[in-house]
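In structure tokens, one chain follows: the form predicted alone.
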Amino acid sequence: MTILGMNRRNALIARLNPREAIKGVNQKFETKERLAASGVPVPPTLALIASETEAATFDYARLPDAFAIKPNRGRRGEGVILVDGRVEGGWRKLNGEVLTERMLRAHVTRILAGELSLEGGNSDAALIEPLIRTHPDFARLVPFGLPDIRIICLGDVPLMAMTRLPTVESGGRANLHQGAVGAAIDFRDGAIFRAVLGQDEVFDHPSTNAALIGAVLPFWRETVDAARRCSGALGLGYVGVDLVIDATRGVQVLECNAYPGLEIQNVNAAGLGARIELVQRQQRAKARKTRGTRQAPDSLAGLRPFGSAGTVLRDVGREMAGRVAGALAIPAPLAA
């Protein structure tokens, strides 16, 4: 399998991910004004505080019960809260800690003061969402926290998918480094068919005893198309998107990242190099068939599917083609 490395990864966003974007995606309220006008299903804005003379003005009280606030230009999950519901005096977070108002208003102003922002020491903005709740048929595979997916698409071809199954060991995070499991999914069905805990590959959730391989994720068809979308919705060329799968709204996409971790090939036992590269063989296909045939540019809606997930298992020389029939089943692009 041909392992896609960092310096091939930088030198691919550099000739596909242009400046202008990848600064775009780096503001969450922007990034969802984006997708939802493409039709991509993003959670709801409750509110946005951008300046202190609206942090000062704001009525916390009229916040729903249950709610997430965030920096507008976040990293790693820094500067997030999950407020689960009413408490006397104030409101109950998911670690059961009681956050006053008094406190409320003190992270905003942090948010505002750039000091949880993704460039740290510019000003930002707070992001208020509702809170998701995550899908019974998703949630019964962990112990508490928000599990996510991760899709990887070059353009709005999908190369590869897993899921970040939070544990008791990651405090609830859906974080690989901090003891989440990840799965990889396969595309056909959304199946998991293989999980890793750190280094060693896992068949039940070490907190839940659930049993991962086979389990199915909720709403998979769906899930796959609101990924396909992002790229074009966000002008970038390669793009990893994270999606939740909430309880009442369904597909919700949660973020988009440029740069995109490599994690996601020890997690799927499998290159991404491979995926790239069959994807641009199709590409210079379909281009020097247009020119063939002088065909107008959008009578052609996207690469061809490929034919089955043997075959391409065999253009990319994987091993144990048997066990991991259809990870590479990759569906067809979205028509124009």
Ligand SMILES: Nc1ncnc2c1ncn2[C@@H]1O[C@H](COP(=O)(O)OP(=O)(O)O)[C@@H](O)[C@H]1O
Given for the second form:
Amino acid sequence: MTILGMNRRNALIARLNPREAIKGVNQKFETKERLAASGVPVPPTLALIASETEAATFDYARLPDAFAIKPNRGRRGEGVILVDGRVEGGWRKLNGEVLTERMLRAHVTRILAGELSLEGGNSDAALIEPLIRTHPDFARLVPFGLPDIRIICLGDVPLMAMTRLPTVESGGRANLHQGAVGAAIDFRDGAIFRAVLGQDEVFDHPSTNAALIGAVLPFWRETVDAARRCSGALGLGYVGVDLVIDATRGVQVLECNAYPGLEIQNVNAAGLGARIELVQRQQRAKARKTRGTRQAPDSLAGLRPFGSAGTVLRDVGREMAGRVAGALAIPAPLAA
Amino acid sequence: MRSDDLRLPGDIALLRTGYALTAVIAATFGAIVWTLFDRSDNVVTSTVIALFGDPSRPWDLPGMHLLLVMPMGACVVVFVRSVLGWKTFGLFTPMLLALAYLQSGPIAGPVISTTAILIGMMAVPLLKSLNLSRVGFLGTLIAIVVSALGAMALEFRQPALVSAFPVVVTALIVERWWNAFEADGPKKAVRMTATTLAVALMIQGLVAAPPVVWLASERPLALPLASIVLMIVLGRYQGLRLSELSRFRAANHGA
Ligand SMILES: Nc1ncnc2c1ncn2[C@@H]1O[C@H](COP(=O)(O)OP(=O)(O)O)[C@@H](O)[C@H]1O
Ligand SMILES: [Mg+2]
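Could you give the coordinates for the form predicted together with the named molecule, as opposed to the form predicted alone above?
Shown next: the complete complex, the earlier chain at its head.
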């Protein structure tokens, strides 16, 4: 079976993602620490406010002109405030509204009370990071907002990639359900080969009219490299890595997901199931070969990063090549 | 699928039929509620009784039956979730709702609990504006639903129609509905409510069917044991869900 459905995805996650690791990725600060320790680029942390006493003594005036504040255990972008400059008596939010220091303090209080965090929490910490500004090569595709990249990895093998491009309709949010464009990326060169808006295939960005098919993402090799390290760093055998490309800092992992969605298959017009089977077959073959010389437990093969990742990547690439060419062929007659 | 802004004549006809159907269902529903609580003889009540029989008749099942068919209800829920892929509130809410139906009667059950849900839905925005805690909210909601139904029952001298269990299950559904409404928007929330009610109706129809009732009285343990086996099989199902066939059409096209 080539499509990965919910049932099989859940079974895969139950087998490959230990509970502790799943809980771990819900905490943004701890996740960043772990990723950084494995050499994964993440946004720097300006402050972590973990208690009311810390909040009371925190010197807000020393915050930079542009920053992001969010609940450490937030979800769905709830409670994220993005600030882009100073104004009289406070800061200016990205949407143009004014944020006074009093409002900021009130927001921190709400975050600390757990009001904006994952269900079941009654306390949380507030995380403050520098504002990420999209790399110009990437930013030219979208009207405003922060486009991101989602890469699904099985262990250290990247399986499928897409970028989510905000639109005017999505209000600048990189969320497919809210009307952002999803664009499939070719692993070999970081070029977009298919794009969808809702159920419909599109070739240009609906808000900017920028041509999407064939557009190449900046720092693609670094992006894939960063994504591949996340599984090992976090102990997740199956993980959806969300990355952004910062104008000055380059590739940054924003978030890792232990239950990545399946919509990426519709964006790519391809199934994850076939690729997972291919990778697992190769892992088993590899494990059998090493068992000939050395004793290697089979059960670990599914989790361990392994040397032949390159071969698998190449195979996945070759498998996709035909389809990519097909997707590219469609706009040609339109242009002619 | 087409974009939403494309309105073809077929769509418009479909929409009109939908509205008409909704109106008919709403009218029938209202008439049944009326008949349930007002037993005096008039055009509405006699039409309803002629059409559906006495809507307040109970199921008349032995008490043990309710317990024995519970696993069967659970089985239906497992099937609906992992094979059909329909989204319902909570895990076993449809099963609880169906049990509530069994306690109140084939028509009175669904109608009363739906009425209670509608009352609760109207009360929720009001309660939300009071900024209550989660427990405070739920407690008040239960109280409001009980008061509204109780008032109706007393006003029309039908106290036997309203029992505690269905009302509590109903309040839970209203709370879930509100969570879904806030998280996924009105469309999805309405759809999930409708699916939950439909699955509950399915379970009611199944577990009160004559062969099931007969089996429960003749071979009491057969049903729970069969349900266990079936649920183990269903629980291991890893194929696509029916709903995913259309969801992943685009992915399938390329693959
Ligand atoms: N440092 C940042 N700079 C700019 N935008 C950010 C930053 N952090 C988060 N965001 C925005 O907020 C959204 C949600 O943040 P994220 O860290 O993914 O939290 P969540 O778990 O709530 O989704 C992101 O998709 C991004 O658009
Ligand atoms: Mg996010």
